[in-house]
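Take a look at this single chain, the form predicted on its own, given in structure tokens.
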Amino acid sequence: MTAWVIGNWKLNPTSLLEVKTLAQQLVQNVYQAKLDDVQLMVAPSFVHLSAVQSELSHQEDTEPAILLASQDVSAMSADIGAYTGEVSANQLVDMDVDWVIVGHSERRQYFDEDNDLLLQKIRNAQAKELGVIFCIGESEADYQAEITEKVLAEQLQVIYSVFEQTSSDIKLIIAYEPVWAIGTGRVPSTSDVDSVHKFIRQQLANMDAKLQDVPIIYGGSVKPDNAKAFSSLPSVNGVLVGGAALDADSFLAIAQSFVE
């Protein structure tokens, strides 16, 4: 199975110059890294999508080594409408975006995004054939209370609803990010990650046979010095990278960990 290494740039970098420089460095160095069976992807902020797309267009092969993702997509409309500040799936497709991140813990926490809203976002992305990176994860309180599986099962109900209401295929990646590990430097043990990923795999298999091969990736303080531990787990099909994705060498080093 292809390993997915995805960089979520969040509200970074500060300037357009920094964005272009980072994208240029990735494009220049990605082929030298010889990342066989590893698919790279980056998710800049909305305002920087066009600039990054322009840099990625200079990639050499017909099959791009680096795909472009959006950090969000509108739940209000897949096309157009009177929704100030929103960005539709159709607009993203027009900008050569391939995938969208849905359900990130920061969206859930700061913008109160619930399952109903996330379901509509996935439907809109699906309507325009965008791939969906669906994030799930438990809080520290959930982890301490030992209800991680219960929380994840509830969050995965969104995916169940998608397949309950449509027979069409969807490009999907599940990103498991324990909220307490995001940006904190704290990382769960490999045995914990392995156990959770196997639980998610079973949940998906129980929903629909078409979900058996959906990639399940890990996110939460992923860095070059711990990426190898995650890549050694057959249950982990890649990583969602935050801060370490803002340095080209660091990001490619993480990707290199998944080559073998």
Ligand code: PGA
Second form
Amino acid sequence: MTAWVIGNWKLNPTSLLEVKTLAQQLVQNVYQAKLDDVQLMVAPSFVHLSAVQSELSHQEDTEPAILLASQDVSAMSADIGAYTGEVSANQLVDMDVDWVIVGHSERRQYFDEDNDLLLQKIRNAQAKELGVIFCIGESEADYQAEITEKVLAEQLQVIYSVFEQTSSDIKLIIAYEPVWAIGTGRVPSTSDVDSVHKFIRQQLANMDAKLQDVPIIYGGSVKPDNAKAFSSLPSVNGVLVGGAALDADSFLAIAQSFVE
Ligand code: PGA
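Take the protein just shown as the form predicted on its own and give its structure as the form predicted in complex with 2-phosphoglycolic acid (PGA).
The complete assembly is shown below, putting the previous chain first.
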């Protein structure tokens, strides 16, 4: 199975020059890294999509080693409309964006994104055939209260709703990101990650047979020195990387951990 290594650049870096340099370094080094069966993807901020797309267009192969994702998509409209500040799925497709991140914990936390809104975002992405990287994860308090599975099951209701109302296929990746592990340097034990991934796999299987092969990736303080611990788990089909994705060498080193 292909492993997915996805860089979420969040609100980084500061300048267009830095963005172009990072994208260039990735394109230059990705082939010699020989990342067989590893699919890379980067998610720059909206304003940098075009510049990154232009760098990624210099990739040698027709099958791109590095795909382009956005960090969000409008829930308001999949096309055009009077929605100041929004970016639609259609506009993203026009920018050669392949995937969108939906439901990152920072969006849930700082922008109060709830299941209804996330469902609308997924529908809009789906309407334009964009892949969806759907993030779920428990807070520190949930973890302490040992209600991780209950929280994840509630968050996965969105996926259930998508499938209840459509018979069409959807390109989907589930990213399990414990909120307390994001940007903190703390990571759950591999046995915890393994059991949570198996729980998510079971939930998906109960929803729809089509979800059987959906990749489930881990995110939260993934670094070159701990990536192998995750890649060695058959239940982990890749990683979503924040901080360590801002350095080409460390991002490619993480990807290297997933080469079998
Ligand atoms: P981090 O972020 O790797 O910096 O912890 C991960 C994420 O938020 O996707």
